[in-house]
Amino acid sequence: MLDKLTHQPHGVNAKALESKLVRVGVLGFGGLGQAAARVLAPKREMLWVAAADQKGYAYESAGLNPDNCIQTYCSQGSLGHLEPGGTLSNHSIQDLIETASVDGYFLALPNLPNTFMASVARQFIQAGWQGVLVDALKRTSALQELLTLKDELQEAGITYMNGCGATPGLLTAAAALAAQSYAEIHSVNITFGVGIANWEAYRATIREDIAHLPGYDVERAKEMSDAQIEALLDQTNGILKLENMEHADDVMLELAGICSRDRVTVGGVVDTRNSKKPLSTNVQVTGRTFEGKISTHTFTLGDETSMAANVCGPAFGYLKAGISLHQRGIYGLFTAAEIMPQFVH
């Protein structure tokens, strides 16, 4: 665990400290996880060593093999039968904080219900572990209930890198770097496209998705069977279109100072049963600038990027640079449109 520099003896090196391997955890092993595992593996800053899901969690200090791991998890349901390093639980994540030394973890986890993340963070305060978190929440709902943690985690030693995904995350701080050329931000309109082969692969952020529909809701959602997504998407050809949603890019551009959160929308597509994109994911910012003119900026994500690879590497980066705050014995909660991510080697 990572500690406060104040508690360092004279003459620790700072520059070493910062250059140390970090060891890092995935909470989470769905598709996501699955595929930081994958995106960690050639990573030389960054050491994956742990990781959780449901029924138990994996932990090698040398480090954890991407391949063997998803191969036990995709035949035996969890990352608890590895051999070795597997210990089945049914408190996998505090038993997991209370085993493993690791520098951060990625939050992989399902965003429903909205307090699951914020209860999370609870275990990790009341562990009394020291170091840097990371997620990719969707909802404005569910960063709320993250604020309301924000001292206790400042107190514990946390440093909390909060909405780091896509979006929010990526596009959430593309838009606060293109507002600074105006003077007064009129609207931010972020649509996004996403392709999945195959909708098992990401079975909780379709849940997240269909909570969005009209006619449902987080709780609809959540309580709904794999049959019932399936008949679903049957009826929609596999495509979920999505209008102003409840996304926590609204509140943190509002926190960071940008604009007010009822200029912000977030919408999008999604196909279930195809890779391709069936649109391109952009964020558009319009402003006013200095000199009265009224302009747009567009900033497009490339359509061979897949949603896990804007997702991953940008939580990565923001892990990278919540390590570098938490080593400056910087704590408590930050959001992505107001700390710059560092790339990860």
Given for the second form:
2 protein chains.
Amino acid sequence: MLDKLTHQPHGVNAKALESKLVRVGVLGFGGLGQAAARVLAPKREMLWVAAADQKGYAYESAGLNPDNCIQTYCSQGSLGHLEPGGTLSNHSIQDLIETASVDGYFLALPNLPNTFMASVARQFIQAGWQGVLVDALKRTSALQELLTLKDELQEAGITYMNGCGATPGLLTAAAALAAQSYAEIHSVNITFGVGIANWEAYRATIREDIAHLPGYDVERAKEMSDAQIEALLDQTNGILKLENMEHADDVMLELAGICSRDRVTVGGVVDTRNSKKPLSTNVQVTGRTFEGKISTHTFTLGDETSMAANVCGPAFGYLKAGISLHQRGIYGLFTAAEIMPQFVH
Amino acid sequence: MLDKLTHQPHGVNAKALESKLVRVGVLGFGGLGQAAARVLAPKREMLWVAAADQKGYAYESAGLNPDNCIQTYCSQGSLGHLEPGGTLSNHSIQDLIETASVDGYFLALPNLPNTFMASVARQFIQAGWQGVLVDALKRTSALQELLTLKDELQEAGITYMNGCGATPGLLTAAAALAAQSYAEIHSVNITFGVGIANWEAYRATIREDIAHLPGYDVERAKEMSDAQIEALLDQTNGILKLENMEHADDVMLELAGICSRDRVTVGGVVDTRNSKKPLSTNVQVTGRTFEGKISTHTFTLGDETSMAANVCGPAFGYLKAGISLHQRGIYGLFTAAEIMPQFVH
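Please could you give me the other form, the form predicted in complex with a further copy of the same chain, since above is the form predicted on its own?
After this comes the whole thing, all chains and molecules, with the earlier chain placed first.
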């Protein structure tokens, strides 16, 4: 069965070996990376052993403690200061890859610039590392960068799970599933609502959102100071309204054979001053059935679920599915629309 | 990639070989089997070459014509009367297995008695046939019968896709996907609405529904005459209200590791005199996120989509996914909750 987790040791972690735990690393330790650590902590099937930020990394084969890591990062600016287990480094990702025994990494990285995710994937290839990589990227152009690495990933023995957050990710997969009732897909419309009480906990994510606004791009958003972002948010009462966003859901659904990319639209409303969502996140799939009826399936996320839950949950579900593929010798690049994620206990 | 269809020839169908068409057979030719033929007809990736009913079968390696087949079946009572291509037989399934070159069969069979689907699977095993089987069974007990064949199917080189209709099937997979946002699943509630203008086109399905009513069972429903069913429906104004149904979604979600079977409930309302659905078919997945929030994701099917569209579409989507698995040498028994179906053009 695809869901059977037979542990493939890369190192000497006896505890992980005995219990067939999947040893997980998290790259990036902003809001998303920290949430990933909290999601992982209670899991019985996965053990969080490694993490890296821009200035350092932490590795502990017996498992890292999220509270200690978050406290160290927030008070001292890098996981490299963690005692014991931390190492300061200007090549933190590369050093961690070479040091740690990890079965799969979640790339909780901002994608500024757009080529960053692909450059990280290249580091894994060049290091001769084998295992599963999962990202929660957003932009079509970032996905397209990764697509150029497809053959290299396959040859390297890496199973790369692409676009495995909320959108792209959970909602893209729901669209692929919903499409099954139809002979032809007319449109896939993804509309997300995000409410965060304090945008500063998600600086990178908010910059990525701002880059989607008219008159902004990735470079300009990246260069904005926190004060400039505050000023922008003051003008909009904390609301970011995003339309026709460049989101990789379009290419993912095209690659999965669902519909051409121009039939996929993504938009949303982000409230940066209120944890309550301004609208219910949903995907609507409209198509024609074999009898000629036009109809719409809708998948709606519960308002109480946070962005962190809807991104990190699926990401680790896809990591588990990726481990199953990897154990079968199935390498290369897969998107969230092609593979059913597995539930992680 | 898992979605690449490299044709594996079992026979000498030159046209299918050239175009890498998946040659499909349909077992059972009641309402569901006939709808399956209509769903298949416009597909460019699949070719409908074979079908069987209780009294005969039809096989044409260049493709069967749905209109001719349905007309023959309705006017003469069996596909065995089809000219050319039909053969009358009291062992129609077995004869068809031995005669036809088919890559995958959709088992559009009623599951009365509960062991019928498993007995058909056994016929495929005993015939030494290799390929993909897909069912749209409903009952937990029917699934459990099939689970006992898991190892035999794997050894036989058969990839059996289980519970791949609407529910179980599309909605079960949507539940498995929705579960990803949560750390723990509290309940999965599936509620379906079905409207059919003329129940006589779905005699077997309606008997299966009646078997779920209090005071009825599979045997009693099977023995009812059409007149007795008419009388029952007259009493309820054509409405069948079903609660706590024995539906295989429960074991499928347990097998997929989502939650224990007792947290899954299935109910619905069937209007046998009105093609409009009495309520929107949906699945609600309630759980607790890693932050401790309780919330509910909802997947709702468009009212204009028929039972036939929501069963046959997913069934062939899973058949396509099954073909990919089979080509990779992955055999055995898989449920709709474990595998992402592929869109069939």
